[in-house]
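Just one chain follows, in the form predicted on its own, and it is written as structure tokens.
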Amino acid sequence: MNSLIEISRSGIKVAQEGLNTTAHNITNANTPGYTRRRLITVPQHQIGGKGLQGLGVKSADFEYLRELRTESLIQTKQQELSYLEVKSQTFARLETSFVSDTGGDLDARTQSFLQSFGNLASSPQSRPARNQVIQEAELFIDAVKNVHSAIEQERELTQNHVQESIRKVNRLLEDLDGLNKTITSALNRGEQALAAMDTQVMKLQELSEYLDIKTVQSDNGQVRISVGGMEVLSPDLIQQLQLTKDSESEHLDIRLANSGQGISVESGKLGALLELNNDDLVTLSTDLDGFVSNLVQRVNFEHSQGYGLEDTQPRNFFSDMDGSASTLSIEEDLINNIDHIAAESISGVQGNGDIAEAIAGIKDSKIMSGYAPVEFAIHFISSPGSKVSALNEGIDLRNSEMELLTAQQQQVSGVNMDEELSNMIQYQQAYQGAAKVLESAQIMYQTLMSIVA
């Protein structure tokens, strides 16, 4: 008798644990991050006279239902996303600084100015034309510098976003080194930390936008984190990661805040912004200043082989400058006075036009890299553009391949709806069947007691 209602107590309890679980999985069908419990039973027993004899069952864990390997490729993915997300972010605001409706791009400011010396050679004592090629000259002078502060604000972006990157990656770090001590600490109970193993998912989620990471999981539920080969989280280490700045180039790496060393990183988030400000606007900064140096070169040259209207003293139509597009300036000569601008090789002939001809035909010269100069503008303004279309369609690819993973992911830890409501189901039945057991056991035993008496 005492076996019987000893099966039924347990049965009862099981059936109750087994409901609530179901409960909680079903209570927490869309929480983020949130991996389904299946209650594990064993069958309990005690040593009677005559053996083994069987007491019911009794719950023994939690299975805690993840697939590891989905999950790392999932980490994988996501920083190769984030990393795409960020250079198609970038290169897609610098394509919408460098190209407008307006028809003021540096492509079309270079053929104007070049243009307004043909104008000139037509009528080498017109001031109109001499007033043109200074203004047109200006309006150059803008587009360029326009460019070049599109890219320098890029890249102060950049590095801003670098520092906060930083700050979120090592804030997530200690969460995680947190959440590591609180399974330890549950484990040392005998207990499992299923909310924080769940919140643990998220944030490696979250860091992996980050950074390129490699995780090692323990059978206890902890995790190991390496970055560049270097192990930043461990059990008994956290290393919190810091940010060095070259001050002439600005080139940015980061470094083990504990030792100084420093890491590779090479994707996520941080790995695309480290690769925009130390090479990407790097280079456009160094071509646009290659294109401008290239230019004044070939008009200084052509200007000052011939002579302005009023003397014989050979000038620059630019500046000297340090090859930068930010210094790009006129001489304040020729600003003064627009009469001391070249347009003829004989001091003196008038009607002789051929130094601003010859100005005015560099836009045919191949000056950069096999480019005539509004071919290298349309080419460099136009390449942000034709990035951000390669980046994206690797966006789409490794949304399609996050959304399989994610797929893949849910059918081992995310709650199926139908298979809860299933388990409800039976857990119900067996309770009000356990608890029917218990309900006869007490009639016999009333009964018997009633003989007996």
The other form holds:
Amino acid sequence: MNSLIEISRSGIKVAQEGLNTTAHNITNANTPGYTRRRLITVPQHQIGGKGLQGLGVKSADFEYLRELRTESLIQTKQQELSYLEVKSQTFARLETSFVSDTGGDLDARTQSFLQSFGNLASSPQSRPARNQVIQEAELFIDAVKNVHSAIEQERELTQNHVQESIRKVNRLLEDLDGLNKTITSALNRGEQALAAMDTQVMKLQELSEYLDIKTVQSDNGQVRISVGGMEVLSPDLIQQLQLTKDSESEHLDIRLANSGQGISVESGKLGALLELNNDDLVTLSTDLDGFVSNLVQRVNFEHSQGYGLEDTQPRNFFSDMDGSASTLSIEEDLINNIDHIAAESISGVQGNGDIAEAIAGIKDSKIMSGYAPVEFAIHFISSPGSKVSALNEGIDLRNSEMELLTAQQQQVSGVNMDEELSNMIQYQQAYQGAAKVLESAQIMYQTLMSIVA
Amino acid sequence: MKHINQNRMELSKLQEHIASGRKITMASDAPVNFKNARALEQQLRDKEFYQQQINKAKTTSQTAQQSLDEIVDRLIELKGIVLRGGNSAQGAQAYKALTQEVETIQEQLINSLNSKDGSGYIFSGTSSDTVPFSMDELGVGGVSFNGTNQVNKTQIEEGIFVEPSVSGQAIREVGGIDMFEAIEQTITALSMGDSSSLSAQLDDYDSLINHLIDQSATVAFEINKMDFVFERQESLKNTIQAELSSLVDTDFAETFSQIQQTELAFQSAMTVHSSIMNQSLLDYL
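Here we have the form predicted on its own; I need the corresponding form predicted together with its partner chain.
All chains and molecules follow, beginning with the one already shown.
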């Protein structure tokens, strides 16, 4: 009789634990990083005089449903996705600065500037034509400086983001180190730190947004992380990251704070930001400087061959550049006296427009990478947009892959409401069944007691 | 849910195409088409620039032609005076009147040769700031030319130049005959009543008139060339504009049809989503 009561009590207890597990799963259905649990039950036996005798049920363990391979793939895809997104957002911002629909972009300004010399060539002594040359040159300079400052601002923004990202990565490494310790301490107590493991999944996914990490999970749930072949986290080690910046080139490097050893980050947000700062934005800036410098050299070469209306002194049209487009300016002499603009090829023959014609003719010269000036300007201002388009294709692809992998992960680790509700009904019935057994045992006791009484 | 968001983004993009009238505003919309569109816009601006150059040059040419026609008229008047002066029946008083008439015509000729347009003096050659003709005792025929023999050229298309005007020096002189020298000789002959000298000058005036008609024809030829190139550019502009429009402008019929399709997909996705979300075992507990 006693065993009957024990059996039903074990049934009630396990059904209650089952209901608790299901309720926990249901309430965490939308918790990010949550991995569903399943109650493992085993029958209880004892060997008596009549052989193996059933003693009810007991809960053996909680099964923690994780699919490590899928999680690792999601991390990789997340790194690639974050890398593409950061690059796409940056180039989209640059595109907005480079391209407008108002007609004042670098291509149109370059063309109008050279055309103003064509206009001067047909009326070399005309004051309005000379003023127009100066005005168009100023508009061209403005367009160049706008593009240059957009690149510079983006580089500054990128460098701030790198610093912010390093801080975030270091915080995440500290959090994961703390979680490793919590898991170890729970293990020492003979428990499973399930909540810590859930948070670990979330933190790892967050970390993989920033850089290309490789993770190795031990059987007991502790994690080892390496970046660029260097271990940055293990159960007994944490290495924080540090940013170094070359004061002249503003090149950024990431090093291990303890050893100072450089590590290579090629993917994730941080990988994208480093590549933008160290390569992409530098290339854009160099291309702009090269284009402007070549154009300035050509214009100055032709201009210095000619004569203004007042004297025979050879003059450049643009002031000497120090290599950067940001320093572009018109020669002060020419701004102060437009008669110094050289339009004629023969001194004393006022009005000959040969030089102005030659400068206007630069529009057809291949001055940069096989491109004529306006062609290059179009190519240049389109380049961020072309990159955005290609990157967005990659983003769509990664999103689809992520969607598929997340669905796969959710099938294993995610909470299926239908399944949980069905489990709840089962545990509810099991509870009722066990309670009924207890009730029957109680009735049996009462019957016996009434006979005795 | 992802598809709902995609449809919403697609709808907003299509709405923008309708509102702006353009399907490509940024390179990221379609990089190749954007580059091609910008190259076409460059060509369009080139054509517009050359058309502006043509308009400016044509104004100069038309002013030049008008002035040359006036000069021809004045030379014909001069020839008439010379013819009348060659008639020995003229009296001294008549010669004096004719002399005054010739002097007036000489002034008118100088005025016509000093015509200006927006760019400056049209017969001063490349020195368009300089008054080309002025009375000068030391000059040939008492009139000096202060301009240059070279004329300003205007580029009206790739590799095509026009000379909107002619040089003042070329106008006044033909085959060793100088216009103002001839006039000076006429004035001298009239003041002396030398009818035979006057008769001998008739051929000079004929040569000058023919020369001026030739000069006017040269300018007219340049105007024709400008008109031809202008029309060709206008036609090219239309072709470029059509090509540009097909690249960047919104095809309204197509876009409206796309909006309807996307709306349908959007509604369907929302219906399916809400219907799935409504199904729950909770209803059966």
